[in-house]
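As a starting point, one isolated chain is supplied in structure tokens, in the form predicted alone.
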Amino acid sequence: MEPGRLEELYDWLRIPSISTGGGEAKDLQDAAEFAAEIVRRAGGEAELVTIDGGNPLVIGELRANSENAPTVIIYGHYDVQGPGPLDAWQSAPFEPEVRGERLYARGAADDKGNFFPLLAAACDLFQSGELAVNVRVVIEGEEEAGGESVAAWVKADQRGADCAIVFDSAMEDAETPAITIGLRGCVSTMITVTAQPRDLHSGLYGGSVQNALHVLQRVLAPLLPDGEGNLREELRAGVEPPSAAELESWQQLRPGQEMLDEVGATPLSENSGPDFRRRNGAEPSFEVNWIEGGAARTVVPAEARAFVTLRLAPGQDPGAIEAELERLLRSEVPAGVSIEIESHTATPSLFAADLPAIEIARKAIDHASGMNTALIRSGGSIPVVADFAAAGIPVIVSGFGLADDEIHAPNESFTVTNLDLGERCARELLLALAALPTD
């Protein structure tokens, strides 16, 4: 990548654009300008558009260098999650330092770093007057904080588009590019117990009153997996089998197992390792994300707080697997003790390995990297690939993360060389899609 863009890249990197509390509306605003800038020197068109008051989209074009050329819509987001504790960090969050073969920075790999490279290639390939595809530029401040106002933009955009570009992933491994087919769902929620109008001395009051802790561990209970990771058969409502063709290709994937070694995880059971990529690619799944409830006192506490995530796998209704997971919550809270529950929830999606989008990045990405693409699934969520396959737009999902970018965490930092590599595979990518067919 040219010492140039590396530059625009760090400058990017500094803008603090939390989405996810914490943040200013400025700042988010700052990154959103940043990158429509961008778009404008390299002669394209760019604008900021705000959705009831949420924080604002880019929305720009860079048009082909011919006629009738397929329309390619490239997505990124830039807005972050906050930087937790700062001690944890080696180098400040939100300036980026390059130290060994990765560039630190909340951001370096989710999404500034990893969507960068597919920016610059469309607009170097628009300047020397080579973009063969209609390039439309949709780059979001909401991803982390549920992405509403990217879903509301694509539900009512007219023009569409021949396929989308989300570069928001991973490579299978250091030596493995992959582009994501299948991505999970999600129901987000948030639980709010409350017992007690205040909380009571627990000598005084313990043994005769609720306590909002124990019905929240009552209330989460009858919701947790089994020994060995399966959920109640009302959570798995619509799950897809994964077709034979998939499962073949998971055999020529590396273990699971290695997967969790590289993360020093603790398996759930013995056959997590071997059963990984079903488990995390086409099976729900449930996990207590988060609790607060009580202090460092003898009290019995008044209110108590869960975040929880449920997983969704290709096939599942979000719809209908929140009313269920509603149901499930409410139906063990005792007399007398409220409940409040709040949920946001994304789509699962899933995509055939012969549509003419995907064989046409495969084969590039192939061509650039001098690697073989893997197909995969993700056990994560991005919400807009589902907004776009509900408008009836292929996505090319892909990405050159890697498992230790320490996504969310502190000292997040992305692969020098992957910068490159993004860039050259973007490049190979975008020139290809020529050949796409259109409506």
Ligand code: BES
Given for the second form:
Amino acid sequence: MEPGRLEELYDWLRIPSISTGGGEAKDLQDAAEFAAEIVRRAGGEAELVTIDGGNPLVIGELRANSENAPTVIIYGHYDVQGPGPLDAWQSAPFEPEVRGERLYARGAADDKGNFFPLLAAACDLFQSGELAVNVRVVIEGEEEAGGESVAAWVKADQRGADCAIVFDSAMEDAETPAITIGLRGCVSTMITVTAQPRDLHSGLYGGSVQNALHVLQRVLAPLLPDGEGNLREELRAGVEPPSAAELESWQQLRPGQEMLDEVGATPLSENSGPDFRRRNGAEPSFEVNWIEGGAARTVVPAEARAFVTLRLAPGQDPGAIEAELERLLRSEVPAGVSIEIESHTATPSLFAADLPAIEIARKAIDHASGMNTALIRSGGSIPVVADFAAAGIPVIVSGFGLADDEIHAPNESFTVTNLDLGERCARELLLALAALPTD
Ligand code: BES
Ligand code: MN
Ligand code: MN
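Form predicted alone done, so how does the form predicted together with the named molecule look?
What follows is the entire complex, opening with the chain shown before.
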């Protein structure tokens, strides 16, 4: 990557644009404005759009060098997760630092550093007069927080696009670029159980009164997966089994066992490794993320809270599953105890491997990388992808993250050479999309 471009990325990473709590509105605004300036400096247009008091969207345009060219949206997110415990970071999260082969910073991989090569490639092609597709730039600041701004923008947008490119995903491995054709959706839920007005002495009242932590455990128990990781049928409603061809294609990928071993995980069962691709890409999963309650020994806690996520497989309807989840939670609450449930949803997505945009992308990335591009599913979620799909826009989800980037965790990093790889692939991809049918 050209040194000036690299400096731009470092400066972008220095802005602590945290959307998940504890961030400053000014920093989100600055990170958005910074991206808009990159587009303007290349000679394009860009503005910040705020919807319903949300974090600003960067909406920009780099026009093609000819009439009747296809229109391509490029998407990334400038918001980041909070850094978590600072003493767990080897270098400050918002002071980018290269150590060995990696660039360390919050956002280095998710998503500023992953998306930046795509933005840079579009700007460079425009400046040199080689851009043969209309590029519309859409960069949001609420992806990590489950915000609605970009969904509202996509829904209201009259112009649409012939396809979108999202750089917010990972490679299959260091030698295998990937197009992520499937993403899971998500119902994320905060549960608050209130059993009494205040904590009570466990000696004086224990055995006679409701305990919020006990109720919370009973409420959660029916949702837990069985020993194989299977969820109850009500929560599997809508799951679309993968085709024989797709199942077959997964055999060519790295064994699931290896993917569990490389992070030192303890598998649920003997099948978790061999069946990893199907479970991760084509089944829902339920996780209790954290539980809180009780402040001292020998009390009966009055209140308890849990945060849970239910990942949804392609085919599942987030609204229907959310309603079912709430029904199951409420059904276990004893009389007199109150439960408060607050959920956010994201819709799953799946694209056919033979869509023209996917086929063009696969060839372009093969060619630019000199490697074989895999079509994969990810168990993660990128909510906007389903919004584009609902607007009739096929989406090329890709990116050059790797499993050890530690996204969302301390010491997040991105492989420095993948900035160049991403830029080369993005460049060829944008050039190749000139051949996309525009009907
Ligand atoms: N970029 C990630 C999701 C991702 C990571 C997809 C790696 C594919 C490969 C994204 O920023 C993310 O963290 N998404 C959240 C969405 C949630 C807040 C609705 C997730 O998956 O938890
Ligand atoms: Mn991301
Ligand atoms: Mn993320």
